[in-house]
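So this first bit is one chain, no partners, the form predicted on its own, shown in structure tokens.
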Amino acid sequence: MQPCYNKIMKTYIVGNWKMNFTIGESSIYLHKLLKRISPIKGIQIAVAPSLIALQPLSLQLDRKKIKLCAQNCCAKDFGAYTGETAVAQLRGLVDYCIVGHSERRYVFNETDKDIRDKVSACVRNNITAILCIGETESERTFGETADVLRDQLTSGLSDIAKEDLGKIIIAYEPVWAISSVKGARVAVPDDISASIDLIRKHLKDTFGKDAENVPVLYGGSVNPSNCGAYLTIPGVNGLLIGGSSLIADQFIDIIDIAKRVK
């Protein structure tokens, strides 16, 4: 019998804005998808914009219709580490930090001690974290998907209680299908319906029943022609979507799918 996975929760739309937009360009794109947003029930919006637009985008925000969410942080609380951020100082900011992208592993080498500790972090301080997790192209091939998902869900979650699995949101973004690679292809459902089987019962494994509240998000070219798609896979509670998130009438298509899909 399939799990009944989506019984759960929210669909969360999460807009990564990347290193894009300057503030003033910031701020005209969230009053335009403000305009054209209503709250709507069971689906939570989120965007993610770079660091330094964090603090004005939050004057003109309402958090009915958008939440922000920050790309990065630091994970000490404060001290003497200059040109970075703590979690502490996103607090009343954001509600939700990204955790791991793998732009983060992979252009920024961190280790996954970086990304346990920013994960703590994050909870320690009332942050929802979205953990990115997810294969290469050349670990896919060699058959190693389940092994890189275990690890590095062991590892990211591994300072984490059954009782803090409400501030934790994973996010499987394969890094072969994410649109800024070179050589990314769109990943297929049926391929994306293994992975998250796996994370689903790592996780079950690891936190016992607790862990079918843990949101689950897809991310890697995701636009308004698959997004439907996606959506429909069993465990899938969501989007993390890069490029078409750039676009007001594409991130907007993408919510009106998800509106009729969930």
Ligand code: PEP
Given for the second form:
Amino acid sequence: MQPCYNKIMKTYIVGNWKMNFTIGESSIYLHKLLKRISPIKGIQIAVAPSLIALQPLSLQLDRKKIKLCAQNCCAKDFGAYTGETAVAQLRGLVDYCIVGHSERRYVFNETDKDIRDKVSACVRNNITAILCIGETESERTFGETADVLRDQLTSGLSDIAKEDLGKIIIAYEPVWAISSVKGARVAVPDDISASIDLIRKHLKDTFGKDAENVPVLYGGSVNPSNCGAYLTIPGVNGLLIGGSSLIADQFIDIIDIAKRVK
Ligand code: PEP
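Mind sharing the form predicted together with phosphoenolpyruvate (PEP)? What's above is the form predicted on its own.
Let us now look at the entire complex, which starts with that chain.
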């Protein structure tokens, strides 16, 4: 059966700055973005700076234009967890938190359980979790993409009730298409649409009709030349952008294209 596409009106453009920019550089960059961006109906822009920059940036932010996103969080609410930051401590600073990014899964060995607990912690603390899922190059080669996506979704959302879906965004990021991965390839829309259909179908089978309102983003080597094509894939509600979000002209071009496309 053809998956039912959502009726979500908003398009999400989220920049993941990863471990780049000092606090000063982050502040200058945000200033530049705020000067050049006006609030756009139907487009939600967010940036994910380093943890240490969240608090200072939150003071200079115009939330009507841009919202803040954390790159990671701890699943525990408080306690003796040296070096960790609880979602409860992010409350008031961020609206979104990226969970299960492939760099967390494969560089820092986060398990499915870690990711599931972080998603729950976000929902419990009223912060929208951007749950990243995606197959590696070898999983795709061995025809395992569908199983990997289903497993990551099932496990990441296993503590989530239908009523919590308003606090969930899914980001489909095939690991082989992420620009920082050695030998990365840029995905063509045909590579992506089958996965988007599968994600939408799985969400609907699990949560029913309410799942139609869950935004599904695409991420992986997005830039101003290819973003339009990704945004027109049925079932895609926005983009999670790494490398191109670090360059103001490119990030703003992507936002302008999103405005025209959606
Ligand atoms: C990412 O790491 O989330 C990402 C999408 O990076 P890039 O856009 O650089 O491929």
